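The data below hold one chain only, encoded as structure tokens and taken in the form predicted on its own.
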Amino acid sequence: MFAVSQPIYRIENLVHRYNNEPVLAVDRLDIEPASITGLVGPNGSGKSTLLKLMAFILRPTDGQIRFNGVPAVPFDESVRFQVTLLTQDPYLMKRTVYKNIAYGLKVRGDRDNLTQSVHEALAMVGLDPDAFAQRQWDELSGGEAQRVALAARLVLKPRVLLLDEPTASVDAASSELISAASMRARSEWGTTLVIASHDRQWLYDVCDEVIHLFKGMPVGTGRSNMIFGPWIRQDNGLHVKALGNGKCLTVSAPPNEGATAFIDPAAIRILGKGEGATTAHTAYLDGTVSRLSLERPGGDLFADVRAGSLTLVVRVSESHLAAMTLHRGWPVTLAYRPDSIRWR
């Protein structure tokens, strides 16, 4: 769709510290132009810090961020109006909606067709310009304020739009409009999107790549199962996590009681009809299919399987697709090898 010459971002040997404590460490990360990249991970994993560094609000403690092939730092003219960040809590100046949205254009010295540009940005986020342009900042609901904040960034037609939990604190209608407007920026202008969100399914549906962050470090891409302790030791030497409803996830020996387990969706198998236990080295877990979805880049089918308090993502193999039919709400049995689990 868009010509790709070089990464719009190249991050190398980056370390960032707060109060001398490292909170982010990235050896190498490339972001391609006009791509959509998702960032997932638990609170405190470094998602917001990475976005602030990519927005050139913060300067990394060590390492380098190249933007379009050139090293860049906060307030460089080369990035000032090309990169913009939308945070979870919208910041609006104490003025009208119109003046909030027009501010960036005025600072950039772009005053031609100002009213038309503001009205187009409002319409893009689903707000009627005639009804909202002259409203004061404190006359907006939370969802409306977030949409105005997004419009203030879209009006600049940025080369990069960074979104930090953009839909976490808004109503469903606003969430849908924010998502649609962001995707439209990519399709119409070739805007590069980087989105941090706890809504993994949305990211898997729209992103070209999803990067997992854990304890300040990238730990993989694509779909993954991240399962937190504590783990309970059994008499047979294995450990389990209690999931409720009498269900337990069996794992190999963790490095410590609070370790985090990572299970590749391809390492979990949905047993076909009539299949039973085949090996003493395989663990089994009964659950219910809660969602079926196609991965956007590769077209693989994934099933979300709910087992007690845990939902596991499973890649459905072609051989199983040919032999079985899956539907939402169907009971299934999962099989996996505990020794296939990675630990952090």
Partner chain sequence: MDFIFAGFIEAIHLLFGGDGQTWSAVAATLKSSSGSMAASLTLGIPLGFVLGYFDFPAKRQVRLLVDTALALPTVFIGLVVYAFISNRGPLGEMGLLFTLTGIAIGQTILALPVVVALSATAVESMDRHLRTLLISLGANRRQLLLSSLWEVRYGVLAAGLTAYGRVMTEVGISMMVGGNIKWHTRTITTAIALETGKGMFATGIALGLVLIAIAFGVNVCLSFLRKK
Second form
Amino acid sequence: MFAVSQPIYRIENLVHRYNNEPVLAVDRLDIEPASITGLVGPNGSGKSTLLKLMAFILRPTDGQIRFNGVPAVPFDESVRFQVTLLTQDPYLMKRTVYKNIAYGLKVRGDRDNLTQSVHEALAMVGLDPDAFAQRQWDELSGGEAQRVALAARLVLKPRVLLLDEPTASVDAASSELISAASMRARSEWGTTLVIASHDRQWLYDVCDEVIHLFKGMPVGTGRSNMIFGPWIRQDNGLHVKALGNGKCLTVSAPPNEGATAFIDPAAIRILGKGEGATTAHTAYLDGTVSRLSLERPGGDLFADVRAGSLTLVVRVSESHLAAMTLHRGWPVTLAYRPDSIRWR
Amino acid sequence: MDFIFAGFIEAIHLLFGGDGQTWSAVAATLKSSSGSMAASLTLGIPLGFVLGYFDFPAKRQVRLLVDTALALPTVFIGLVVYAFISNRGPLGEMGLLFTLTGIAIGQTILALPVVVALSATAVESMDRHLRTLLISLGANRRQLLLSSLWEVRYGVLAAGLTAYGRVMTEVGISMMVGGNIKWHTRTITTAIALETGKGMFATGIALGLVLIAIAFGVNVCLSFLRKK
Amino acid sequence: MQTKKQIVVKACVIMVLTLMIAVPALAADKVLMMATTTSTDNTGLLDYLAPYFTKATGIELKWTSVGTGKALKMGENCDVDVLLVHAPSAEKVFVEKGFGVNRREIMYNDFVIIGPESDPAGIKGKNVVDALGAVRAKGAVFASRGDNSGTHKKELSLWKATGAAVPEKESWYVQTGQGMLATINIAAERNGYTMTDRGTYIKYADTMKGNPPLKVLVEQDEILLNQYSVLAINPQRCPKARFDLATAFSDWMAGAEAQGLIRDFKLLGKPLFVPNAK
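For comparison with the form predicted on its own, kindly provide the form predicted in complex with the partner chain.
Following is the full complex, with the preceding chain placed first.
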């Protein structure tokens, strides 16, 4: 069904530089209308830059972003009232809550039922309109401010809502309200959501697709294990990363000491009891199951296994699932082939 | 030292006893300072905004120039303005010497660098998130500019108050350009200078207190524009 | 809330506007602009004479009181119509250069040399030349205006009269660069001598409740007389200058009414100026 529809975003050959340093390079990225896309990646991987480009706040150094099939740049009328971005730090204008939320509608010349719209938006993020509408910008807690900032976006009923770590700097209650309100935007108005977050579990739960960004480039979708160096060369020629508690992760030769390793969750097996036979080309690691989760689109079961300071995501195949019992806290041994590790 | 206390008593007499000369000086001070503030704010806020908001090739040099102009001595400004509006100066025909308009011109030169520099600083210190916020709420270029300016209104207000303080209290320009003419261009500060020269220290103190009272009144009025 | 705030703001605006409109209106068609020295203004002489002048001639007199040097410069720049100053030699140069015309002597007051009662240089009762010679010989502190004002020029002429150079660089010779009263105060602080016009000294003595630390030690010497003159600005050079009004002022000042008024003028109960118009 989506196959015939036009993507709302098509990014092609996009390169963005700050002071001549490339910070983002996306060869191609499509985003479908009314989808939810997650962006994960360490700090500095280019998530915020990509969102600002998609919000048409920055103009890419090279390449283009098509919106609804039409190339667009900042201030274009075709995107001005369609896309809105919520940044990580709750930032409000030095005005009342009411004026902050009404601003976008006023900019659109949409002054009918202003008060009602603002009150609905406040209610949507769980703030009592009577108590909050006339408060000043500096009379709010961090979580309240972020919710007001979200309400200022939701009141616009946007085609696209871009969220840059919306829950990173707020308390748990606000975090829940923010994610609920964002989801409602999609279900009520068919809003397309793109969410950058460090909360992988949340993203895997709600997103149609999760894109990994690393050093300014998309490096894959879905679940992945990203393991940073440094790697220590041992006498036997192998390299390891110390994980504490005497545990270490054995890898094949990394391209350099600080390289980042990627291990596909499907490339790791959980060994059953006694299934410990040593085979050449296979490495082992003891750990504890810390979480079990179901991935929404595929219906696969994933286990998070903690080994020392590292948590690895492992896909549990159905055949395995039948053969063993897995609980949180269950000790397991993981087996993987070091030569299946990809490096960046 | 007793002339300080005497001055305090006299200040009350001057203000509430309906002393014509005092009120004439108060009016002259308010007229020239209002004129110069209107001019320097009208010119200075847009200039300060441009200087703080945009990047252009000679920005640093312009900024250096404006910051240096903050140190312009009032007597020097007075002398330069006098040279221009003196009857034998290039603008002598306009008859601005010994007028409040002439004083206001000099005070505008005094206030302009303050307004430009301080509003530029206010604009520079504007949160970098503001631009992101406004664009993502759908503002076009014009709305972005106007809303940004409105966001720094407290900084601009502070710039205006600082400039007003300099203008109200300067004596060099008023003396040189205005000539301290009784009933016409005698401002509170030139009156203080005259009374001090006459040895009437108590009257000088009294007039100083009158000036402070006016400044207080202006600040009280403006504090209502500020929230909380 | 909103309305209360608006009321306050409106009240403030109205207050300011009222003040700005409520200016004493002294409208006169004929306005004479004069530059004069601080001494005539500070003594209150002009405040005393101006209403009589306006009553007699219908001319409003506006004046700016500045140092003699600046007053002459303003005349040279055609910024005023008439001058009332007290620096005879500079005035003569001013007329020779064609800047001013019709110089007319109106009145004089006098200068005095004052110093501490203890009189360390022992100048009391001496004439000016001997007194200054004694100050120099003793190296006693002497405060000078040092501001190129008429009074300063007078003081320099006294030093020249002693036949020796002006003690510009001597450590006991303090150049204040300030007004007369400030200079007297500095002389008093340093327990030194200075030369002042009598008017300023009378006020200084009055502020000290009649017992000033500095006393008059040398007076009544011919050389200490301080001649005031009126000069009209040359209308050929300055077409905009109101020569007619300047002449009217000059005539009135030299006339019987003004001469009598000048004689009767008292500063803190003491006569100050001696009319001598010819």
